[in-house]
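Take a look at this single chain, the form predicted alone, given in structure tokens.
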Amino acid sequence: MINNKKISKFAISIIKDLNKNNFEGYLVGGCVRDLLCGLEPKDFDIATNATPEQVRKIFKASRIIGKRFKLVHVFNRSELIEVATFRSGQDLTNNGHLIKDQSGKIIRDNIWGNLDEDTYRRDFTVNALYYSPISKKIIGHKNGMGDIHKKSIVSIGDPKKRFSEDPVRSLRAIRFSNKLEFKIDKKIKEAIYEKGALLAGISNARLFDEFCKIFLSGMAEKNFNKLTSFGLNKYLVTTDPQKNEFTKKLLSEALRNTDKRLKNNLSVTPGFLIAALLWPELIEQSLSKNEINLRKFFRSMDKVLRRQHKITAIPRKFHSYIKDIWVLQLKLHSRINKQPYKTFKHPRFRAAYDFLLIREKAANEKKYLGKWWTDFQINDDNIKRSLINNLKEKNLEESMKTFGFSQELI
């Protein structure tokens, strides 16, 4: 049923080495699920009855990571495989290996168990399947295979309790549903509505990781729409899509553009998407009598980023990238003398130009400015000069007065 040729050779070699040392070893979770659904896995995770310390002794090129969930990363020159020990989820000895807060959220879970116990601590039945590439057998949760055939996301145990233990499971249910084109079980839907607010207590670093998985996997628009339908979008993006029609369209266009780039094997970065998604927030903070106030604009950039950072961490390396895209939206409107050449040479020009096209599309503009910059990029110096000289003085004055931001574009 599963073709071993589609599995990482390095992952198979790790399982063989575990078996040689008298330990169990299985591919587990998403990679097994995706292989059964005809998808190509991005990662190959392994589960074993060897403790992290025992795994570390077997593989020299490895390191133990994590406190909440202790794992081992085994690596070679080109791959990194995550190896997790079977967990029980029951701290019978009460020695502090399983710690929960008052809401029931798991803070630490390092109680080792066997495969059956590990099966029941996983989130959904479709993720509780284990595959041995050596014996070519699939084992695990009794309903796992059935729910894959039914195309249904079903919780292992009471989803309200499970989502209290880890609120991120609500985001995972939505992501898996769209990725696999599976329906979400009714009980999970009820749990999302009831326990979704617990996402406010999740660390911003972990939610940034979820942000990237949800919006940089090729299904950004679809995921955002479903998140919005459950009222969970506010835990990943500060911008309210219902604020006005332009904001709604801009967010949709930005997410759709990300999906198209991934489909066409083009690069994507969370920095660009964050810049696009937060643009309406920045403009709202910068307006004075329906015009952009430059002083407010520059003062508001850090404020808008800090607000987003509170819910999803924004790595510092993206801060200047995001700000450059924002500032260039103003500079793209200034096309006097040598300014277009300076703007064109800016390292973030292409990203800013792409965002300009997204803004124009969202506003149903005639794409005058976008077309001008398209022509400027593709033509020789003589035509570049004529493009600058042909700009009407009246249009320049209006552009400099409002920086070209029509009421629709902002």
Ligand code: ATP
The other form holds:
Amino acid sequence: MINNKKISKFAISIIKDLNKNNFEGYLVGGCVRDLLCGLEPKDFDIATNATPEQVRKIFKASRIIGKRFKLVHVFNRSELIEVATFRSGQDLTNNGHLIKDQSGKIIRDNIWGNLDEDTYRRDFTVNALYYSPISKKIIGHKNGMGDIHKKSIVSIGDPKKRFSEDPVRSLRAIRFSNKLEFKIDKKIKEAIYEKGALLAGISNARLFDEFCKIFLSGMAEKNFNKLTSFGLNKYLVTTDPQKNEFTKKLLSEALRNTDKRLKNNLSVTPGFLIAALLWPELIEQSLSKNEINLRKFFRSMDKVLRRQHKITAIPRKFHSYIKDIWVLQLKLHSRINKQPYKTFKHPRFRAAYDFLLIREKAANEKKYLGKWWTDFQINDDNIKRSLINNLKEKNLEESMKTFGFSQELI
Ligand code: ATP
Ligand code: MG
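Swap state to the form predicted in complex with the named molecule from the form predicted alone:
Starting with the chain above, the whole complex follows.
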């Protein structure tokens, strides 16, 4: 049923080596699920009854990682495969390996178990299937295959309890249902409504990882809409799409643009998306009598970033990138004398220009400024000069105002 040709050779070789050393080894989780659904797996995870230390000994190029959830990374030049030891998910010994906080959230899970037990600690039935590329058999949760055929995301065990143990499962249910075009089981829906708020207690680092999975895998717009319908958007993005029509449209345009870029094999970065998603917040903070107040604008940048960082960590390296895109939005309005050449040379010009087009789309603007910059980029020096000169003659006053954003554009 699964074609081994679709599986990473390196992953198969790891399973063979585990077997040679008398350990079990299976592909598990997302890769088995995706292969059964006819999708290309993002990565290949392996489950085994060998402990992390035993796995580490078999593979020279490997390292043990994680504390909350110990596992082994086995790598070669081009690939990295996660090898996880079967876990029981139940703290029978109570010797501190499975630690929960008051809300029932699991904060550490390092109790080894067998395959059957490992099945039950997984989140959804469709994620609890194990495939051996050697025997070519699929085993695991008894409903896993059935739910794949039924196209249904079903929790393993009571979702209210499972989502208390790990609130991120709410986000995962939504993400998988969009990715696979599966429906979400009714009990899960109820659990999301009831337990979704526990997401506020998840670390910003983990939510940033989830943010990237949700918004940088080609389903950003769909995922955002579904998150919003469950009221979970606020745990990932501080900007409220309901604030006004412009905000709603800008968020949609930015998310749609990310999806489109991925479809066309163009690069995407969380920095660009965050700059776009937070723009309405920044503008709101910077307005004074319906005009952008520059002092407020510059002062608010850090404030807006900090608020978002609290919920989904924004790695340091993106901060200046995000601020560059914002400041360049102002500079794109200023086109007198040498200014356009300077702006054009800025290393973030392209990103800033792309964002300008998104802003214009969202604002139903006449696309006048975006068109001007498109012309400026594609034409030779003579035309560049005349673009600036024409502007001087016709629009000097407007250009002088430079940062006087037209109301529609914000
Ligand atoms: P994708 O890689 O497409 O995001 P995935 O299902 O492979 O999807 P991973 O985060 O890579 O997701 O996790 C691999 C497997 O580990 C899952 O299929 C699931 O069985 C298990 N798993 C991951 N996260 C959790 C969780 N929070 N709770 C329970 N099981 C989980
Ligand atoms: Mg995976």
